[in-house]
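What follows is a single chain, given as structure tokens, in the form predicted on its own.
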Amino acid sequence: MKPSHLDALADVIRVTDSGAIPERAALRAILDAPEDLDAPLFEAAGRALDRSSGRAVYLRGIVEFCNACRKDCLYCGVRRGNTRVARYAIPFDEIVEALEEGYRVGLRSFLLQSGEALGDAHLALVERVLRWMKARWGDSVRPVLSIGELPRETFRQLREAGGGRYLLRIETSDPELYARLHPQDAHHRFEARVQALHDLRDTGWQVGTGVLIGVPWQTPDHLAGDLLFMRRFDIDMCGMGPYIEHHDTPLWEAREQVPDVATRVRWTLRMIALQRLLLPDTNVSATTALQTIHPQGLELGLGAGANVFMPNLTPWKYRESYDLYEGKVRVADSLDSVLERMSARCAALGRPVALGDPGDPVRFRTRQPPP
């Protein structure tokens, strides 16, 4: 191993454990240097997670409502220009019906993610299941939102009918590659997403980011300058995850210039375990598509400093439209055996899964109070 890489990890274990932000080069160094550097990485990744958080995994149950998208972006499976994909809608009843299930087996925090479909129709389902759960359950769950830019009245309203903590995707920090991953139309600006991030926390929501990992022409210095972004932001949460193609996007004719996916496992881990370094307290996840395009995601994420997974509550006849990628993991088995095997394997790791408790992330408890 080059020396460099060495100076460059301890240069930022140095510099975080002080509360600093590091230099850029530092964490490219980190990024794109050899495999040998992974396990003193994930080792200070894992302190820094002791001595903030802790050693508990948190669940956060994950119902799909809609697919129904009005953004284009070059990647997903579920943008409005594909028409193979078949559209749906949960209703209400269902949505609550998969809600009461998840929290039956003690899950206490549940992610509402769909499309970005605007429409009055939309936002008031949105706003009734929050309401729901507030009547429900009061202050013993936490609602998560991710379905996309609104609108700051929207996000206000959202937030007072019960909603608590919002994740809102970068997918990149870099304006030019951003670019190349939207289309060129008023939908996608980038300067409109950065400020959804600050209104998100201007009207009291727990934040929520993250960014693809691998996709064409990123490089470690783009992934550098997103782990910078995210810690200037000051992110309660953050999910990122490896990109996986899809041959129903544009993107699909670049795949020749996506990395490998040995390399875009390497740098997903990596990126958890720095984004573990300058925010030690906030809750990172172990996403879905790092355990797609990896048998072992799950433990190689929580191995690298990640301390959320993410079991999907949405019913069964629905899943396989949810298309983001291909490949997606969809388990039909119950949702009890589902939580018995994935607890078996985090606690096979030492870290015990925290049923029963909604997990806000340490960052946000010490900004101001919980919702």
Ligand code: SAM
Contents of the next structure:
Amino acid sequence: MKPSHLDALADVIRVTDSGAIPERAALRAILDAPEDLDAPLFEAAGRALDRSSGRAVYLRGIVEFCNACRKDCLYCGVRRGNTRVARYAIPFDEIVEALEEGYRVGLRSFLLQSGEALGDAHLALVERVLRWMKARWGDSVRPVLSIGELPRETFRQLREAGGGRYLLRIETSDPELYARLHPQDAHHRFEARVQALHDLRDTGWQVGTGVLIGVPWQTPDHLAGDLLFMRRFDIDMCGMGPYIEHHDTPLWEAREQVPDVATRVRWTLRMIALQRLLLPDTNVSATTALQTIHPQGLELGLGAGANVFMPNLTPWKYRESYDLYEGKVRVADSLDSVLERMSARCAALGRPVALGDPGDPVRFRTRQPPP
Ligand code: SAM
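Next up, the form predicted in complex with this ligand. The previous block was the form predicted on its own.
Let's see the whole complex now, leading with the same chain.
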């Protein structure tokens, strides 16, 4: 008789092939299964990727332009309460210089990421960069923002200034687990985070979300719920990666509750593969956290169904202050040689890197009403 986790996989493949939503129990069984599940799961995810988005790998250059944050998320190294981190905001000219360098090597999608620093000057800077990108490169480039929860009106304003894609991780879709990972105050309301995702959709953004994987107290059942949350929201992009401890955060106290590295890697890869099955035509990244926790994180992520990774364009002198978690990969080489190496690693997997292409998720393109 076939082991039950292989039955669960066959079931999920059949259900997702028909476009339907699988049972939470089947997803949980897959996340919790022994190792023999991985090869057939990743093959199925690879087939889903081939059929929907193709084998190309898209690049998104990231500029971590400010690490000030009004939030105090218990897991994050740049949380407001961490007084050991040197705070910075990169001036406009340096941001633009980093973007120009990315454009020169063929990047056409740029992620501007920061802490949640709601001040007027911060938002004015973002708007100015968006307008500059639009004037400079028009439609050939896709700006992506990841700057936290904002009022709906601000989302609209930034969209009008040229923003196209927005990444806002829900972090976990379970309200109780969310409450254990965040302070209990008005700045950290689960409902507000969900509302922000709806506001982004309503104001015309391509919407990306994702979760932390392997946080204390998290179970495969929580992760199964996260997959269903993303499927039901019908996201365009997904970035999810392993939780990595940081000793200057309150969650450090709960480090005994963190699954070992092998479990975090396994769960992350299975989450990527299942996300690919549930929403085949979305963009899914092999995150920096996955590449930090495992030296072959890029290969493993792409092998499980990811199709995006994010070369870092943040000027060197700021990088060590964007210290979200311990050991975050920092490569001192020139952008050209980083790209050359990463492209060779992708090519070795039969996955060509798509330079000169903003790589819109097929899902977003097909959802758009005809002009
Ligand atoms: N402030 C924005 C927001 O709230 O979406 C974006 C910046 S935030 C630093 C980017 C992401 O870093 C978060 O969504 C979180 O999932 C991730 N992150 C923070 N601390 C982490 C940790 N210890 N391990 C792994 N990822 C972490």
